[in-house]
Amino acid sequence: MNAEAKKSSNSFTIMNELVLPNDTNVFGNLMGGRLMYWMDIAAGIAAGKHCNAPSMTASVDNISFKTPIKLGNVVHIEAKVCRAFTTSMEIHLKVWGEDLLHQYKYESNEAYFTFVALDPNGKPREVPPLIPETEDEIRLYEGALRRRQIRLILAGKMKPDDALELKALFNL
């Protein structure tokens, strides 16, 4: 395919949602599953912007919830492709809550989702390479290979001895 490389910033997606009563648990906090649903949508939009093709979620890295988002607050989700491999893309997501009444924004969590681009037959297809530009984009891009190797090892798709990037990190 040899698609033309795209900048990370081209996939940048912002999604906002208002936390309504049906989105909360008995403590008045946004349910984690609802937030993951919204994050999956934002990541899917970012992936689609990068590869101009349908794509599907392949994996979700650890999601740790730092601060609960309360009923009536606004959820801000930012998603951006941070590295493209052959057929997959790693998307970095950052999530904030915003209390409009008290006028403050707070960090909720961040995560990495992996999406695979699909051809018309539902088979993986090649994605364009990614060009990181800012210091933050370069940092995320450089760490993506290690994160990918960890995901593949945990999924049983790579032997730890074959994870050269991780071995180099630990001087093994």
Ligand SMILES: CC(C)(COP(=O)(O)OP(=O)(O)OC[C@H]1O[C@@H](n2cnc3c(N)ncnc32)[C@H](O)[C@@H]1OP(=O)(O)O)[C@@H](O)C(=O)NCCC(=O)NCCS
The other form holds:
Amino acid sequence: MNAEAKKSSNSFTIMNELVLPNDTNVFGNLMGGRLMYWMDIAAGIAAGKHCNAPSMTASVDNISFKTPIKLGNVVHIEAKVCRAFTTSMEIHLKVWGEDLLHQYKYESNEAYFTFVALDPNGKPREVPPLIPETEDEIRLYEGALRRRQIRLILAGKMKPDDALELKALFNL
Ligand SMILES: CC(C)(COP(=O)(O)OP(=O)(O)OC[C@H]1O[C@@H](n2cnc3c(N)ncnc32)[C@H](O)[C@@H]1OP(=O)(O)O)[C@@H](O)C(=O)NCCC(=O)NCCS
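Same protein, different condition: the form predicted alone was shown, now please give the form predicted in complex with the named molecule.
Complete assembly follows, chain above in first position.
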């Protein structure tokens, strides 16, 4: 395992898909499940670029779909690792729909996925630290600790009392 720190931009991934009839629901819009499948792949590629090891989806934070993506439109997904912890990585995803005929792009949703790197025995292994550079990357990096504590509490893997970052936020 290469433990040398990597930049957030090293993991930047763009994925495009065309919404075909088999991807849609009865309203002619992209099915949420199909979109989550593509998002999972984009997040997995970003995680792989960061840790250069096999990794697995550990959790997906809430996804709310703002605007449906229409049949024949292009799905544009951008994914980037925003923070690396010990064996896990938080990946930020943004999704747009793109109408190539009428030449406009619209926001669909945004989400955070957590991936865990695994060794050949399927056990969590260390990942390289991450260096955020831009203002946006620093904002995502700083918020990642709080989001991590929320998701670990919800998963029953952390006691609320141990969530120091969250407690500090509420002056507890
Ligand atoms: C994810 C998984 C590898 C974690 O293994 P584990 O034995 O719970 O390991 P640990 O408790 O030591 O946790 C390892 C890391 O995972 C993180 N993690 C565990 N559960 C998590 C969750 N629900 N959400 C976010 N991170 C989680 C821990 O915080 C830890 O991160 P860190 O090392 O950076 O601090 C294991 O739960 C698993 O294999 N889950 C199934 C994953 C899967 O099948 N995904 C595909 C979807 S079907």
